[in-house]
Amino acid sequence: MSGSNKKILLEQVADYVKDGDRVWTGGWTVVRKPMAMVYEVIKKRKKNLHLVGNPGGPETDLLIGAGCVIKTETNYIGHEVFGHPYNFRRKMEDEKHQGELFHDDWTVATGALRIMAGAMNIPFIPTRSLKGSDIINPSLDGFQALRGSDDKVPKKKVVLMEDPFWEGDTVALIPALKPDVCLIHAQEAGDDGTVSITGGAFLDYYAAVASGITIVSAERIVPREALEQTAESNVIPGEVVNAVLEVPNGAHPTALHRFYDNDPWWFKEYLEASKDEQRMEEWLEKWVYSMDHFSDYLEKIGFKRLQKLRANPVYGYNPDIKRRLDKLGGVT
């Protein structure tokens, strides 16, 4: 998008995501995930997506459950303390779904190295960390059937080679990650695309630089000049961001530092639904397909519940939120 003002509407996000795209979702498991944008991608019924976040959380399992995904490669998919990714597990464990989802395992460290290599615009990067690991066992290569025939999949997972500069060492060369689209949610963004993140920025800077298209939703869109007062938290330059949009509560049900915490009631309902395909479809109809606008979704969640999730301004999170779903009561 040309010009200094890169603001778009939430309803336009899915236009940037094409069927078959390699998509990076920012944040970390149940923290700062771009959930509002993910709902839009699902509503537009995108297909054959290749998810490469590091790691994946509820957005990954949700996209899988909605039938949007054909490939995943990451170090982890799940909801941490809240529970298992049942849509992902069903696709991988149930024989009747064989061939519907291909998954390739990496590690936290090598996933980080791969997206860093993408940001540096180099084709691969060396590492010692995979030596002795089953990650490089050819019999456990989840993308083996796709290598050489799928242009989104490297021809080889790793290449072991002798260090050409110093004797006596072997390193693993691993391929760079270059996502087609990167979706990030942040606390603030300037109208020029500059992104301000407090708390963990994780790998979002590298993903934004490495990706062909980067879209950032934020709790607040402000003039670029307003971010100069908090320059230390400006972690992504506007030059690598294609579009920004203002979406309050856009990471719900995941946590956003200084704004709100995880929504355990969402996770409890979602996890129960995701255990069964029919119930998952009913959940999608209730919470995604029937919602004309994200404001309808927030209204359905309810003001009382959203207020209950508000972060303590001192801690940056809500110390009163219960994390054990078996001990969870109602919203009081």
Second form
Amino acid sequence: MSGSNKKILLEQVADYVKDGDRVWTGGWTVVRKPMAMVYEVIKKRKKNLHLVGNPGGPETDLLIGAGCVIKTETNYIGHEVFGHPYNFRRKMEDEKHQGELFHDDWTVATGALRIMAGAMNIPFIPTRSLKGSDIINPSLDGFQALRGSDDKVPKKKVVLMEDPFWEGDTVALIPALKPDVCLIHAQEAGDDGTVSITGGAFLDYYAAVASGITIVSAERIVPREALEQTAESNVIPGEVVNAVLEVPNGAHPTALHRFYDNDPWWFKEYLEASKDEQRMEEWLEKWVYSMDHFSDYLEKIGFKRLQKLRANPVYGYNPDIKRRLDKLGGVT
Amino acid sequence: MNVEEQAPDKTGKNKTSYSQLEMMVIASSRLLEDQERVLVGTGLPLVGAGLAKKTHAKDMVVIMEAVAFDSNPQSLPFCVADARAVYKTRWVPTAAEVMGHFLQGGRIDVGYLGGAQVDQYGNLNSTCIGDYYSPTKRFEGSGGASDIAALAKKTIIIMAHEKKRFVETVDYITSTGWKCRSYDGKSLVYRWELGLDGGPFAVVSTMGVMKFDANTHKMYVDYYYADLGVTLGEIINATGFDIDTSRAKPMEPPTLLELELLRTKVDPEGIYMKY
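Taking the form predicted on its own as the starting point, write out the structure of the form predicted in complex with the partner chain.
Next comes the full complex, and the chain you just saw is listed first.
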């Protein structure tokens, strides 16, 4: 995979994502999520996806709301202070949606350890966490019905074991995470696949190494020589990246360090729509299905609004952006 | 800093009005100490930690699970991965280092958490209300809270005081308190029986500060917000289990400085304080 030019088009991304795949979406809740690629996956009506990104943000709620997901295996699904993940909630709470989504609860530490184990190609890893929590209560396992029959799901959630090497403490063995596909958005990527990220790489290095296929969209695709100048911020080597694509604003409406902040107007409209199934469907038609290209989406958002979100290059965020949705004015 | 040891505010007690929400954030921030390594959860803990850094705990090391070690935000982060947490930070680690190495390695002094439900032993629920498989209300999930409650040297919990939130037994133990789930899921056992250190130190609510009895490990009222008109009877009524109020003392009201910093520097937009 060390060939030089790995550039693809956004329209090709869904070819790498098969129905039923375990998908890692990079970033962290409302930060640096691969939104343009997620919109593309939704547009191509992918089915039965098994989301393993830790933690999940709007991309996870969106994929659930668009009917692309049957399993979620993560520590969190939400939009942070903006509001609640209504599509996820509906699947879990409404009787008429019973059985449509299997959800397996985890934690931040174990999400990190599990994807690290996946990157190391070891089958499991011990942790001191989880003990005493209902997360490992054998009678409260959201994937119980799938264990042993679904080969994308670990046969057990956890095994408690006494440390055989040192003091004999009881530790929890937890299975490695092995995504089929990893989608990451970054500030820059080289045409050879080298990825440069600032403002926090989160768990994306581990995910890129652990996944069968890794695709990286970036604000800019540059010749690999350009990234040789920034080796310190190159967090993923091109060897584990299968394809790269240039998508400016590709993390919108989530934030991208040094480039743009969260779009509060997007969250306001989305949260309102996602409370109701019918309005969610209309939202998807308006913002996803009817868009021929991502540039149409950006045009619909509008230049003025995108300008409002631009980050101050020194701070890495936009110090003027309003973040309180109940007092949010229009884009002026 | 103990509240008892706090020097009297020479500018005089604050005569302006303040809210129970403000008192809650201020009371919790007072429990954080200078030099401590504090792992801060999302939501109100971000506000309380920001206030502590600007008042009595300037050298407190604020750590955020996603991205920041020794964070000194100039503007309130609205999640623990925000670029506002990264700016002026000493180190930008990942969750593998913060949670896998520092927390699991026993190097976190205080975990500072919010929650939807708490019980008499300080177990926290941020997962669901009702039956796990068909909940009446499903929440976002643990995030890092479960890990932090299990592995920090102590935890401070901040949440609104309502009967539906302060319950005898939480519907789901996301984050462990003093008496938590046995491995077979069938009973409650003391956390040390599972080899867990740490444990909840205080629950700071909109009515007072609760701590845990050294023998029974059940919650009792340590301070109540008498200056705001909160009575012990009101606390008893807003608590879904028997709570000991015999040790309760009135809470020192906010100083003018605390209120001013909270309102104008820590959360001027009212993102969490909802002014």
